[in-house]
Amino acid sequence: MKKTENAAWRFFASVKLALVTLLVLASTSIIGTIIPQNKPPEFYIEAFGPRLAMFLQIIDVPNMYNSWWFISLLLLFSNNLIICTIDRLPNVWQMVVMNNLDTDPERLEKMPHRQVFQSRGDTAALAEVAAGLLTKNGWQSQTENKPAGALLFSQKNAWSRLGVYAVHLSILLIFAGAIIGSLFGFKANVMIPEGSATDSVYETGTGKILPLGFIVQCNDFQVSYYTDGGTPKEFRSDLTIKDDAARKTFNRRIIVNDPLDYKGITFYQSSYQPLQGFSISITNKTSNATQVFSIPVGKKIGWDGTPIEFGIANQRVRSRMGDVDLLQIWFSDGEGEPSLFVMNNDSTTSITRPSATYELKASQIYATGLQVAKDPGVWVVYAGCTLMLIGLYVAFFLSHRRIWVNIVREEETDRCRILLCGVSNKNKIAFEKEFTALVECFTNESTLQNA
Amino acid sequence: MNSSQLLGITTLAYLLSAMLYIAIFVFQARKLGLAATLVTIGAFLVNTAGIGLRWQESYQAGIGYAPLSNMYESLVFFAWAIAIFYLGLEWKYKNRILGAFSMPFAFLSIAYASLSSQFTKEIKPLIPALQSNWLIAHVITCFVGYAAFAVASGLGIMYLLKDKKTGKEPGSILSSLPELKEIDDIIHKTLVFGFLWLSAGIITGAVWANSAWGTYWSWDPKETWSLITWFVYAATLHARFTRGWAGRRIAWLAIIGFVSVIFTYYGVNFLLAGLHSYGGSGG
Ligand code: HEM
C-alpha cells in the first residue's frame, strides 16, 4: 500500500490532529497551574479531602507534567510533527530544487501577475534585453532557448520554503534536548560551610548522594545588602575546585546569575545559611602573632601557649534566617579585669589591655547553598531555540518569488510575444509592487511595446 | 520633573490620543487625524522620556537597573510598546481608525499602572536573581509580543463589529472601517509578528532561568501559562495557514489569545499563588 493511502498514516499526518493536540495540551496544562505540583501527599489530602486526593494521585495530577498521559500527549504531538513532515517535505523540496525553465507555457499564462509585450526584434536579442532589465531590477536570470523562442527565469529565496520545517525540526530538537537532559543529567543541591569541602551532592527530590568525581570547597561566603538594609544585593561564594584525577586546582567566585561550570557540572549560587558559629581571628599587635579560631556562641576557649581566653557572650540575630549583626565578646589575657564589649559582625576591633593591644576580627560562619546541575541536553535545547527563531523569521517574512519571461515568435505576425509573469508564495502585496516596477521598466524599453 | 510626573502626563496624553481616535471613528471627524497622530507621537516621546528618567533615578538611588523589573514598570513599558507598534501600523496602512481599537489599550495599561494601589511604584532594589541582562531581554521581547497581541485583539473586535452589520446600513459609521478582508489581513500579520516575539520571549526567559537556577524549564505557573498562550497562537496560525480559517474565527482567536496573555501576565500573579519570583503583589 502506498503510504499516502494508509489511513493511520493520513491520521498522523493531518493538521487537524495537530490542532486538536495543541488545544488539548493547552487546556490540560492549565490543571498544573491551579493544583500545586510536587507537594507531599498530605498536602493534597488536606486541600482536597482523601477521596479526591486519591483520585488525583491515581491520574498523576500532583506531578502532571511528568505523568504518563502528559508525556504521551507530547509523544503524539512529536509523532504528528514527524509524520506530517515526512509526508510533505518531499513536495516542498521539489519546489525548492525544481527546474523552472521546464515550466509548462500554459501555466505561465495563468500566473497571478502577468503582462504581455510585443516586439519586432529577434528572439536572441530580446532575450538579452529582457535579461538586462531583470538584472537591473535585481533579478539574476537564466535563459533557455526554446523551439519558438526563449524562456527566462529568475527567483529569490527558494529555500525560504524550508523555514516552516526548520521551525518544526526545532521543536523536535528541543524535545530531544530535554530527553537527553533527563536521561543523562541530574539536578542536585548541597550546603557547604565556609572552610569545608565536599565530593558529592544530593539529588533534588530523592536526596540520593551523587559523587562529583572532584572536590568543591567553599572558602568564603558573603551576602551584601542595599543601603535600605533589608534587601540582599549580592550572594557570593569563593569556591575552589580540586580535581586530583586531572591534577587541577582552581578558584572561582560565583554569584547568582553567574555560575561555575566544570566538567559539564554547573554550580549555581542559590541560597545560604548562617551557622551557629563564628570565625574569630586575633592578632597580638605587640608580638604580631595571629591565630584564627572557630567558636560557637556561649563557649569560652583559649589560645594555646598564651594566657588568652575569650568567648562570645551574646549575639543579636537580625533576620529570620539567623544572620547575626552584633556580638558581645568577652576577652581576657590574664592581666587585669577581662574586657567585655560589643562589635559588629564582619568587622575588626581593637582591644587595649594593660600590657598589650590586640586586634580581633569576627565573622559569622555561613554555609553556601549551591544548586548543582548537569544537563548535557541544554546545548541541544539552545540549538533548537536558535533554529526556531531563525525558522520563524524565514517562514513569516521571506517569500519565494519567481519571475519568468517567455519570448515566443508568432509565425502569422512575424512579431515576438513577450510574456512577463511571476508568483510569490507569500506577502503578495509586496510582490505586486516589485512586479509593477518591473512592468514599468519593461514598458519604458523602446524595443518593447505594450500589447 | 521626576519620572512619575512624566508618566502621569503620559497617562493623560494616551487618554487624549485614544479619545481623538475614537472621535475620528465615531463622529467621522477626519479633520482630527493629524492631531491624533501628533498627540500619540508626543505621548510616546514623553513615555520614552519617563522610562529613561526612571532609569537614571534608579542609578541616583544607588540601585541602577533597567526599569523593566516589576509590575508597575512592565505596565508602563507595555503602554510604550503598544504605542510604537500602533504608530508603525498607522504609518504602514495609512489608516487612523485602527487607533480607536489600539490606543485604548495603551491608555488602560498605563492608567492601571498609575492608579492601582495593588503594587508599588517605588524604585526598589533588585534581588540578585533579577540582576540579569537576560531578564531585560526577556521583558522587552515578551512585551513587544504582548503589544502586538493587544492590537490584534482590538482589530478582532473591529472585525466582529463590522461583520455583524455589514451591508445593512451603508451610511453607518462602520462603513468607514477598512474592508473585512483587509482587517483580516492586518490581524494575521499582527499575530505573526507577535508570535515571533512571544517565542523569543519564552526562549530568553528560559535562558535566564537556566543561568540563575540551572533549569531552563520548571513548569511553574507563569512559564506554563506563557506556553499555553503560545499553543493557542500556534493553533491559530495553523488553522489559518493549513485549514483556511479566516474572518470571524481568527478574530475570535485573536481575542481569546489576548485573554490568555492577560492571564499569563496578570492572573498568574494575582489569582494563582505564583511561585514566580518576578512580579508578585509587591512587584
Ligand atoms: C507548537 C508547535 C508548532 C509550531 C510552533 C509550528 C510552526 C509553524 C509555522 C510558523 C508555520 C508557518 C505558518 C505560516 O506561514 O503562517 C507552520 C506551518 C505548518 N505546520 Fe506547524 N508548527 C507546530 C506544530 C505543527 C504540527 C504538530 C504539525 C503536524 C501536522 C504542523 C503542521 C504544519 C503544516 C502542515 C504547515 C504548513 C506547511 C507548508 O507550507 O506546507 N505544525 N507551522
Given for the second form:
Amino acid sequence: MKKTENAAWRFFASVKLALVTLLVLASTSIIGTIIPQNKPPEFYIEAFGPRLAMFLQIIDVPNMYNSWWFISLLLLFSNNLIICTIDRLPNVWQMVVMNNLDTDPERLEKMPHRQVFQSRGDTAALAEVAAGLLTKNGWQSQTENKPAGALLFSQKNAWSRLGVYAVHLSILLIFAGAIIGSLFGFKANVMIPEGSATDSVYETGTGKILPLGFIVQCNDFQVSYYTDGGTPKEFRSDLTIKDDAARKTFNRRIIVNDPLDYKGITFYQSSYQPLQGFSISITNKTSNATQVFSIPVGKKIGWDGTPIEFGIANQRVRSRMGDVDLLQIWFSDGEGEPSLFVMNNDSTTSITRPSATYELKASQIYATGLQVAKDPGVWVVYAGCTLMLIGLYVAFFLSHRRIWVNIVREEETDRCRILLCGVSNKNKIAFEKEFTALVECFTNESTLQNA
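Structure of the form predicted on its own, given the form predicted in complex with the partner chain:
Single chain only below; no partners, no other molecules.
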C-alpha cells in the first residue's frame, strides 16, 4: 500500500492536525502561565478551593509542562512535523537539485514572465552574448547546446525552498532540549546563612534533597537600600565553590541577573532572609588583638581571657523582612562604668575606655536565598532557536528565482528567436522588477531586437 493511501499516514501528514495541535498547545501553555507551577498543595487549596485544587492535581496542572498529556501533545506534534517533512521533502529536494536545462520548451513558453527577441547572429555567439548579459545582472548561467540552438539557465537561492524544513527541525530541537532538561535537569532553591555551607539543594515544589557533588559556601552577604531606607536596592552574595573531587576552589560574587555557573548548575541570587543574630568584631587598638563573635539580641557574652563583656541591648527594625538599621550596644572591660551607645548596623565605631580604645564593628547576619537550576538541554534549545530564526528568514525573505534563455534558429526566416523567461516561487513583485531590469538590459544590446 502506498503511503498516500494509508489512512494513518494521511492523518499524521495532515496540516490540519498541525494547526489543531498547535492551538491546543498554545491554549494549555496559557493555562500553565496563569496558574503558578510547582507550588505546594496548600497553595492551590487556598487559591482555588479544595475541589478545584483536587481536580487540578488529578490532571497534573501544577506540574503541567512535565505531565503525561502535555508531553503526549508535544510527541504528537513532533510526529506530525516529521511525517509532514518525510511526505513533502522529496518533491522539494527534487526542485532544488533538478537539471533545469532539461526543461520542456513548451513549458518555457508558458512562463509568467517572458520576453522574445530576434537576431541574425549565430546561436553560439548569441549564447555568449546572453551569458554575458546575465552575468552583468548577477546571474551566473549554464549553457547547453540543443539540436535547434542553445538553452541557458541561471537560478538564485534554490536552497531557500528548504527554509520551512529548517523551521521544522528547529521546533524538534527545541522540544528535544526541553525534554532533556525535564528528564535530566532540575529547579531547586536553598537558603545559606553567612559563614555556612551546603552540598545539597531542595527541589522546587517537592522539597526533595538533591546532592550537588560539591560544596557552596556563603562567605558574606550585603544588601543596599534606596534613599527611603526601607526598600532593598541590591543584594549580593560572596560565594565559594569547593570541589574536592576536582581539587578546585574559587570565589565568586553574584547579584541579581549575574549568576554563578559551575558544572552545568547555575546559582541565581533570588532572595535573602535577615537572621536573629549579629556578627560583632572587636579590636583592641592598644594590643591589636581582634575577635569576632556571633550574638543574638538581648544576650550578654564575654571575650575569653579578657574582662570584656558586651551585648546588644536593643535594636530598631526598619522593614517587614526584619532588616535592622540601629543597634544599642552595652560594653564593659571591667574598668569604670559600662558604655551604652547606639550605632548603625553594618558600621564601625570607636569605644574609648580608661585603659584602652576599642574598635567595634557590627553587622546583621543574613541568609542568602539562591535559585538553583540545571538544564542540560538549554544549548539544544538555543541551537533550535537560532536555527528557527535562520529558517524563518530564509522562508519569508528569500525566494527561488529562475531564468532561462532559449535560443532557437528559425530556418524559414534565417533568424534566431531568443526567449527570455523566468519564474519565482515567492515575492513575485520583487522578481518582476528584477526581470524587467534584465529585459531592459537585453533590449539595449545592439545585436538583439524585440520581436
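Nothing here was measured: the structure is a model prediction, and the numbers come from that model. Basically, rigid core = biggest C-alpha set you can superpose within 1.5 Å across the two forms. Residue numbers count along the first chain shown, from 1.
- Annotation note: for the two-part rigid motion between the two forms, residue 214 and residue 63 are assigned to opposite parts based on which superposition fits each C-alpha better.
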